Structure formats: structure tokens, C-alpha cells
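Have a look below at one chain only, the form predicted alone, in C-alpha cells format.
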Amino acid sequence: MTKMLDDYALLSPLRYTNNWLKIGVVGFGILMGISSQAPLVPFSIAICMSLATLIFGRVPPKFYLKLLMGPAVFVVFSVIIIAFFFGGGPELFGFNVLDYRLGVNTGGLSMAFLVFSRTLGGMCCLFFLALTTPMVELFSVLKKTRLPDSFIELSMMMYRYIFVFLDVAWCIKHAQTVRLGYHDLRTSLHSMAMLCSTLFLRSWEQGEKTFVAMNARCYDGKMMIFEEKKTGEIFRSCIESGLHGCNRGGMVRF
């Protein structure tokens, strides 16, 4: 609970660079990765974005590797399925399962490597953006794109209450643990069901309280979003000074 993506984004030296520049770099990297027909380009993008996140963004390598391990598990399973069931060409190795031949051929292996490289490149690009740009500033960028206000405000409230309900879930789980609520499988399932039902009721109650509180403060269907005004000189000064001592800009309101 003490190590969230936004915590590293708020402390990152790249936070004070232009948000449009970072989004443009990330978007270009993702498009180049998914349009490439060879694994070399996505792997190169993944290495470059990872180095930028670790060196310029000052993200701890241990935390970054743990972050990559989460989606990597699903990617590995997907790659194994692609290698065995897709592609064509000469068979590299295989075995029989209940009179059914399972094997990996050259086409399936190439496709699996390509999918893995594309996925890795896309993940590294998105993690670069998430670890160097706070969500509040991303919401201000969405505001400038002229998206519907209801979509942006709903996204802001959903993001805000993720952490509120995570804190509630953590407190409930801790209370269940000290009461031996997870000492065996049957008790664990019962405790998990109780946690989910309680969290659902708390979410419903919190939504009603938020609605009443916003109406009491004369909510007119529009929320203000604050953004730090950045200039092109900030990025250059950060590079020249070794990413130390970057000054914040002024605040603008939409």
C-alpha cells in the first residue's frame, strides 16, 4: 500500500517534462512495436524505455522488475499456447498426448517470439508513462483533447476511490487475519466472500455519501482540473543539471 505507481511518478524528475512529449514518445513506441514484423524493433524499444525509466526516471530496478513480472506471467502462458498451436513449417520438437501430437514448429516459435517482443515493448512504454506522469496530469491532458467532461470526471472518481477501497479491503483483511480467518482453505474462502460482500456494501454507501457531499457543495456537473504549466526549457535544464533541482511551473486551471 505504500508503493504505488503514482508515488514514483510524483517523485520522478521526468514529472516536470512536457506531458505531450512523453505521450507522443510512448505512442510512437507502441505503434512502432505493434507494426514491426521482426522481434528486434520491439525488443529495442523495450530496452530503451526501460533504461529511460530506470536512469532518467530514477525508478528502483527491483521495483521495476517486480512490476514487469505481474503481466509477464500471462504473457508467458499466451506465448506457450501460440508456439504449440499456431504457425507452420518444420517441427522442432513435440510429444504425444492421448494420441494427439503436440509440437512446436518454426512458424509457431517465430510468432511466439514476435508476440512476446511486442507485448514487452508495449508494457515498457506504458510503465514509462505511468512511472513518470501522475494521473492528475494525465487527466488534464485528456481535458485538452476535448473528451466529454462526464467521461473524464467519472475516470477521476474511479481512480480516486480505487485507493480508498484498497485501504478498506486491507483493513478488513488484516482484521480477519488476526482472527485466524485464513488458517485453512474453507475458512479462507468464507473470509474472502465476507470481504468482497462487505467491500461491495461499503462502495455503495460511499457512493451515496459522495453524491450528497457534492450536491451540498453546489456541484453543477463540472469539476475543475489543475495542471502544472510546463515550458520547453524545463526539460533542457533537467538534462543539463543532471535531473536535479528542476523547478515547478505555475498552476493553470481549466
Second form
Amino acid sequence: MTKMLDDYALLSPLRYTNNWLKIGVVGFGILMGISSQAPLVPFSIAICMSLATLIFGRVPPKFYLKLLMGPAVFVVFSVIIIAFFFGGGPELFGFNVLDYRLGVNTGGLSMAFLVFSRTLGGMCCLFFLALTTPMVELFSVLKKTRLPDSFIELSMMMYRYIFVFLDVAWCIKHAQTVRLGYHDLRTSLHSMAMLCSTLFLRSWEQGEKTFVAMNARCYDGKMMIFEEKKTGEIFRSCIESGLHGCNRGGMVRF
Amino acid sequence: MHIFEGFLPSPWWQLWFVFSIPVIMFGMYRLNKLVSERRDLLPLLAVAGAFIFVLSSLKLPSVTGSSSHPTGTGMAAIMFGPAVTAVLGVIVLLYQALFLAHGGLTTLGANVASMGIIGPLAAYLIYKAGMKANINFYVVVFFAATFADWITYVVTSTQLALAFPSQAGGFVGSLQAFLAIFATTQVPLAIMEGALTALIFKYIIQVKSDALVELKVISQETVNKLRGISA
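What does the same protein look like in the form predicted in complex with the partner chain, given that the last one was the form predicted alone?
Below: every chain and molecule of the assembly, starting with the one above.
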């Protein structure tokens, strides 16, 4: 079974540091990165965030590198297009394709570089949040916002069922694979369709059962979850994370 | 296709949020109304959202050897309508960003616009038009899902081209480049998704068609007709 980022977040040593602090740091990093005009700022944010994730979050470096490779295909393609088509300035190199001149100039190259660094910085910030803050903690943050209750209820229930259905899906997929259900394109298309339709029917039945179960327990449109108070902790967590806080703040400032 | 975190420069990611937020608000309004009328819908919508997420995390076997995943948005739009799909889409995209490292937070607005709003809307319109014209149900589903997938990519290419217009040809010039790379490579995958979705519906109708009738996706007569053909 594939490991999701949430699994790491639940085991993360930074799980119990204040949520608002983490969200604040990540939000600041993302906004700084996206609004900067030079690649240096997002790059340094990327380095700081990666170090914070690897050292303080104790994420295995191999897994982290694999994560960073995820967006690679999309980013590389798009960056190449930007390099060829964007910006002005003297041409660095180029070639002719069917009477059509394709060339990279300095403006395009620097823009491509900037976009690449922004994406890298943004992704590192996002990974930090995803790998240190489990969704359960984010729900308590979401509850404090003014989003409608039904939206938050819906996302909480969805969160629970994602894991139930992933389990079902993987069981079926393994069973199909050992019966050579994926040995060529045609059969895999059929197996996949069977899997998805079974999953849909299972989830439909599960939804009906859940409603009965929740009604029996007096569900009135609001699910109560236990939430630990962390208000007094903000100072402690500030001191605790002072080291990387300072580190990050210092690096971000220039 | 997900645009990754930090990829869209400053005026554009805000603009896509401005585009998406009213639609999502409308979706939430519809959702609230639906749920207050029929309380049993909330668990059902929750499992539907989870289903879309799981669907999108499954790898679809692909022709080129690389793998792609079904977006599932076309299917959701056919089943639940575009407004509810937009709300489910926001949650699914947020979870994808946080669990699978697909997409991002600042680009959420743009991703919701392409995958949660415009793609499903196209699927829904094609589905409704096709059913009105009395075309075979599976054919309609195939086209709806194929175009939902493909239009999503066209919208993403447009978003990228708007943000990065080319030096020589402006917006049109870079749109051609982005379309050439993303939209044309997506055509076989979109067809695959269409075929997959049609097959999924075929299995559902064979096993348990009441679910679809209850969702008002198809009428009982259509089911009988389809069963008559397939039997």
C-alpha cells in the first residue's frame, strides 16, 4: 500500500507543536516565495523548509527526495515551454524546426529559472505542512474559521472514508493482480472498471449504513470531536521551535 | 492536471480564486439546502467524495508506459451535478495537495476552476444534451467523461498560457505551445478515461441499478432498455 503524507504527519515529532505557528510559517514562506522577483529567495526558503522537515520532522531523506520528484514531469515540461516562448533579450541558443525558429533568450531563461525556484520553494513549504500536521489537527483549525458546518462535516467524513475505501481498493487490486487481471491493456481496463464499480456500490451501501448508525446516535448535523486545548502552549512551542524559527526567519529576511 | 504550488505568478493565482470562490459558495448553498431537506444525503456525499479521491489515486494503465490516473470528475458530475461536484472537488483537491503532494494551496483556485468547475460542467452539459437527443446511455457517458478530462487539460493550458504569454505570439503563441504538449498527449488518456467510465456504469447497471435510479442519473425505463439490450 502506498504511504500517504498523512501517515508521516501522525508520527511526526512536530505533530503537537502549535498548529497556527506551523500554518503561519508555511503561509509566510509560500507568499514570500511567490511574490519574490529573484530566484534566491524561493531557493533559500526551499533549503530551510527541507532542512526543517528532514531534521526536525525526522522524515526519511529518501522518501523526501521521491516526493520532490513527483511534480518533476509537469514542472520540467512547463519550464521548458516558458524558456522557449517567454521574455526577450539576446538569444542564447536556438534551432530551426520546419522553418520555425525556436530559441531560448536570456529573459525566457531567467523566467524559467524563477518559476522553477518558486515551485520548488512552494512545494517544500507544502511538504513541511503535510508531513508535520495531520489532517485531524487541521480540522480543529478549520472549525475556527467561518466555513459552513456542513462543509467541515463533509470533509471530516470524507477523510475517514478515504482510508476505508483505499483499503478495499487495494485488496481488490491485489486479488485481481494475482489472477492476472492486469496482464494487458484490455484486461486491465476491464479489471479497473470492475474495481471502480464495486467500490462505488460498496461506498453507496456504506453511506446508507453510516446514516442509520449516526441517526441511531442522535446525529443532528454536528459532529463533536474532542480537541485538546493548546492555547497555553504557544509560548512553549515558540521557544521549542525557536531554533528553527530563528533559522528560518533569518534566512527568509534577505 | 494539477498546477503545482508556486507555479502561477502573482496576479493570476488570486484571479483564479476570484473566479472559483463564487462558484464554490453557490455549491455550498446548494449543498446546505440539499442536506437540510434530506439529511441522509450528507453521509452519501461524504462517501462519494472519498470515492472520487480513491479513484484519482489509482493508477490507470496507460498506452505509453507512463501511468496516469482517472480524474473521476466527469463521473461525479454525471452522478451529482456540477454544483455539488465543485464542493466535493475543492475538498478532494485539498486532500490531494496534503496527502499525495499533487497540486498546491495558492494554485488551488486555478485547479478548482479547471478540475472542479469547468471540466465537470462540460461533462454535465454533454450528458444532459446527449440524453435529451436519445443517444445510447453508454455512448453519452463515454463522450461526457472523455471531454471532461480533455477540457480540463485545455483549461489548464489556457491558465498557463495566460500567466506566461510568449514574446512573439503573445497569449495565442504560448497557448499553442502548451496545448501542443499537454492537450494532444492527453487525447489517448481522455479516451481511456471515457471508456473506463462507460464500463464502470455498465457494471453498476448490471449489479445494482437502483443506486443510479435513486440519484436520478437515469430513469427506470432506460435501465430496462439497457438491460434488455445487454441480456
